[in-house]
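The form predicted on its own is given below as one chain in structure tokens.
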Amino acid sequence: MIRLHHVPQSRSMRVLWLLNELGVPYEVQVWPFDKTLRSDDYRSRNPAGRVPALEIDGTCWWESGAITELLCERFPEAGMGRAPGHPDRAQWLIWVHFAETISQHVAALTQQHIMLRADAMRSATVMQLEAKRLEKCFAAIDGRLSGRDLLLDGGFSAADISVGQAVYMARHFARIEPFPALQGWYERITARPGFALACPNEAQARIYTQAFYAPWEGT
């Protein structure tokens, strides 16, 4: 039995997308994006009080990069991983974990734009700096994709899932249109059924209620 503990539009979305691509049976327990994640009940699964947490065969895994590696090792037949010795192995690891670099900037912007409710608590400087850092991440991805359809020469993998989901979140704070290779890749990978199944449905609460959050200019 596999059960994913999930908050829609969060890092756990990349694990949900990966599970869809692996084609394995799973259950999802959806949690609200609030202090419930800090409850003793949830922290028994992820002591940091964050998603994802993945229950599998009586144990609980956490940290999305680690979960990605472990799932790809457990279900190698799906071709989402790259085993040691594979020509794509180093690039696979780099891009799977680069997703967290992007996500850290997204987390800072999510806090500034959404979680801090009073303008006096926000920082226009932080918003502008973090948005620029996302653009630098986009430039790195765009450079990698120059002359490629996917991040790895050997085809679609969990690297595309991890980075693609991070870009899904980052697009709320920085535009991808100035990066044509990135934009084309993003459109291709998000056309996959596995991505659509990982997106929040109409009944689920969303973290991002706007398509784009422009940097706040201050008062």
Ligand SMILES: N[C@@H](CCC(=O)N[C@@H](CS)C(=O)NCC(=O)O)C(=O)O
The other form holds:
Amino acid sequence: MIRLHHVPQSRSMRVLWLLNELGVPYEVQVWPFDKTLRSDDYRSRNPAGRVPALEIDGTCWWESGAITELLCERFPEAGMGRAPGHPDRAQWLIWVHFAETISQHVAALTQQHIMLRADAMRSATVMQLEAKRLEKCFAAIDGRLSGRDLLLDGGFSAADISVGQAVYMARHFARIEPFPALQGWYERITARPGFALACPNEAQARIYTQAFYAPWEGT
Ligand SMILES: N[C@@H](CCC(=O)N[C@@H](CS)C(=O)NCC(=O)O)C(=O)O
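Next up, the form predicted in complex with the ligand, please; the one we just looked at was the form predicted on its own.
Next comes the full complex, this chain leading.
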């Protein structure tokens, strides 16, 4: 039995997308994006009180990068991983983990724009800086994709899923249109059924209720 502990639109979405691409049976337990994740019940799955957590083979894995590596090793037939010795191995690891570099900026921006309710708690400087740093991440992805359809030369992989899902979150705070190679790749990979199945359905609460959050200018 595989059970994903999931908050729609969060980092657990990249594990959900990967599970869809792996084609393995799984269950999803959806959690609210609030202090419930700090409960003893939830922290028995992930002691840091974060999503994702993945119950599998009688144990529970957490940290999306580790879960991605472990799932790709556990189900190699789907071709989402690149094993040691594979010519794409280094690039696969680099891009799978670059997703977290992007996500850290998204987390800061999500906190600034959405989680902090009082304007006095927000910082225009942090918002502007973090949005600019996302653009630098987009430039790195765009550079890698110029002359390439996908992040790796050998075809679609968990690297595209991890970075693609990080870009899905980041697009709420920085525009991808100035990065044509990134934009074309993002449109291609998000046309996959596995991505659509990982998106929130109509009934699910969303973290992002706006398509775009412009940096706050301050008062
Ligand atoms: N590096 C961790 C980060 C996990 C993480 O921070 N997840 C966020 C959602 S995207 C979360 O659960 N936040 C809840 C909180 O900070 O209280 C991973 O990749 O799994």
